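Below you'll find only one chain, the form predicted alone, shown as structure tokens.
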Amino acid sequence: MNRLFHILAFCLAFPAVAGDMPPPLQDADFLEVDPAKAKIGQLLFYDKILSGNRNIACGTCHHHDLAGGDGLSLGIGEGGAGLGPKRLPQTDTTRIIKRIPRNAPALWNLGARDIAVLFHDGRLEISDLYGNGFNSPAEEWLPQGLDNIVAAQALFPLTARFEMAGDPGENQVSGAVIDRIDYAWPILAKRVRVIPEYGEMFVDAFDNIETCEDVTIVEIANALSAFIASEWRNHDSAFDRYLAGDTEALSAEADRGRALFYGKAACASCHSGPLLSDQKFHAIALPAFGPGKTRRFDPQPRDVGRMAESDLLSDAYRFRTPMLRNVALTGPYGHNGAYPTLEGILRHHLAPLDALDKWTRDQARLPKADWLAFVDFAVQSDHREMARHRRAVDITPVDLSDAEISDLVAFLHALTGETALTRPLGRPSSVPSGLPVD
């Protein structure tokens, strides 16, 4: 048994107490915001100009009516059509030919200073490594002048075949791709600034940029960040107004969820700290299908986790642990979204083999394409991956009554934001490029 294993089993054996509390989120704990950076960022991220075939733009798996998520368990990137739910895998000349493999994670509070490594496997992390401020699969390729790294989470999904890039041959971006992942950048950015609107709201935004010609790719991906800094920042829940001292702010039934929470049921042994996240890596069992994020030498469809970018055996099927505020508007959920409500993560956290043994697939939210059924569940059928999956758990089995249960999924439900479906923007009726918005 490894080192890391060990320290995990360690402090899993001892859950945190009451006094383990965090301290209540203030403004200074977020990222400054130049409301006319932010607007062009609202425009942008709704514009499906960023997108290889100008058909899917970032707010469509990331919506306003969906509390910032798409609501399915794997999405549905380029080549689909709708929005959410309701968004079907082809049209009437395309069909798509793989979902996307994890979960659309939230984005409540990613604007946060403390935040160091984004995605679920936490291959976009605050580095010198590269001498350009991050460790990221563009590695010495990403530009330099990004303000953060919310900023530099922000480009990695336009340059993204299923996500937003398109197939190679498609368009001019996806073929730019192929060559190297920086060559598709500029080919975007140009696209953006010779719209008049877009020229003229950058040039008086930027103090950088003199005529619409200086804009790149980096003043692109700061103003997204921008607004996405801005518009999810939320923290004014029933639990901060209990943190900042109203101790009636919590329903009987919450109170004891939160007691739970950061006692006996042990979740603040990785949900810790301001943002309800210790930023780490851990495995939880969750059950496995999908195409997965398959390496080069991947015998078939799977997810290893931050092992991917670590090559490290210890971190196979390892994944950051998410942020909750908010969490009841955003399953379904875990990393690859296998359980629809919050009931059925928290039981799988508290006997994760068990609830893994129980699992059934029509849990998982995924539209119908008969197509990629054989690959939907492809990995269930490889008893070695799923031997080694089941072995990989870091969480010790707590047991808990459904009275118990039920009051932490009432805390979790105290995590909601009073203005949280209120945002500061919301969703543009129309974008510059006259493209249409979902």
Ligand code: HEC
The other form holds:
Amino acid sequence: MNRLFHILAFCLAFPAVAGDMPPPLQDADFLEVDPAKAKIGQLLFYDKILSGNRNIACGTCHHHDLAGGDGLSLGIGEGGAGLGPKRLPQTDTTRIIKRIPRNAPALWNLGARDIAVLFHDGRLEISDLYGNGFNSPAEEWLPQGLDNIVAAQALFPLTARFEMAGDPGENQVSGAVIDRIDYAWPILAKRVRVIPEYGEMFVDAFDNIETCEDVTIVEIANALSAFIASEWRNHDSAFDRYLAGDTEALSAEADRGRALFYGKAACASCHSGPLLSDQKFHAIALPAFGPGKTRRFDPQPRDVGRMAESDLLSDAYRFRTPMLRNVALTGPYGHNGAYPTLEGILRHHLAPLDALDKWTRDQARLPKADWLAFVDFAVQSDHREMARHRRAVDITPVDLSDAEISDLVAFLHALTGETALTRPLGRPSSVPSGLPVD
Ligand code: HEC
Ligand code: HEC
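Given the form predicted alone above, I would also like to look at the protein as it appears in the form predicted in complex with the ligand.
Now the full complex is given, and it begins with the chain already shown.
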């Protein structure tokens, strides 16, 4: 009765605005997850057995203590040591030779059925192009049988040299990747299935697995996706309660921010729909730095975003619109983590070119590595690249007062789930391989 009243009051109070608000997220909007598979996924997510040199796990860069990210602008992949802001790039002969070129995103709500594209540049998407369900960097070599796009995604960090595979010649996995991307996956699958504890769990959880010999990288990826989809699902924020009809859920400040978000500030023109992302690509000219997404024919330390995938000039410097639930927990922000605060990234949206001029290098959260300093900001000395970067801005500047900006920041805080920090499974204290857990 009370709830009905709220819904009624909601409709009456916001006849015009309510139409622009997305519907609340429901159970039916998410993939169903088998808890037994999610449990295997939890262990694998933190098990360094999946990295070429057995020295890094998914959880190292997407950690529970850091809300599913690593708290850095650009992280340190295999070869580093430690976690999050304390992660060190090493200093002796094993020192890393490159930072990870993009920010490690938190993995909130990727189990939503509507997710059609992943990575900052969308280089993985649901598609019939190769007959295996996905358009991905593995093209026709992606295996059949992956449950969903998150399972497909899980295969790529495994083969990435600087993330998990390691340098050529260091281990069998990195060697195999050089020959052909799909040669690496059976090596990793074998490492996992010969550990009796994993073998038994797979036999119990997967109908198609009779003996541990049957376990392939596909089941490993499906287990990882079951874990990610259930573990990082969270939509019980004040805003979610508001969408479900509780007109009192937002503070006065956050409610003014909501009105701006869906009105004058036009945030919802890109951060639209129930997931607060149109899953499309836009250029907002974040300050460029880091080693960039270099390609064989484009060795400059720069990141052209979506263009590297689509080959369309019009896509230069465009990146995917991020979803925003729990965003207050997941800084630094943007594809390269250019801004450590919500207010910073927000002010950048409102006046991108001014913000570019005012940005200072100390805002980048980069673990200290003197031998990488020459490349960290090299792109900023490339005047032609910087001019192209400034010309490609898809966002219209909006004039907001300081009070309005603080209302919008309050709204972004109202997207934090009440239970965001209490996850169903959490980080395991040990994993079946016996390797140390970060
Ligand atoms: C070295 C750090 C690192 C490790 C290890 C790592 N990731 Fe990531 N992850 C990243 C970065 C950086 C990106 C963004 C890359 C891009 O968009 O170009 C990313 C992107 C993702 C995404 C896509 C998110 C989105 O919104 O598009 C998922 C899902 C993901 N990782 C899961 C995993 C899984 C599963 C593993 C282990 C198999 C893993 N990651 C290992 C750093 C890491
Ligand atoms: C033209 C489309 C567009 C509009 C309008 C827009 N955004 Fe964004 N927003 C983006 C894109 C694209 C990114 C990621 C940019 C990148 O990584 O280079 C982003 C990033 C963000 C981030 C960082 C999220 C993260 O996880 O790193 C926040 C917060 C954000 N936007 C809030 C807002 C707010 C608040 C408004 C309204 C003032 C707004 N956006 C308007 C496209 C837009």
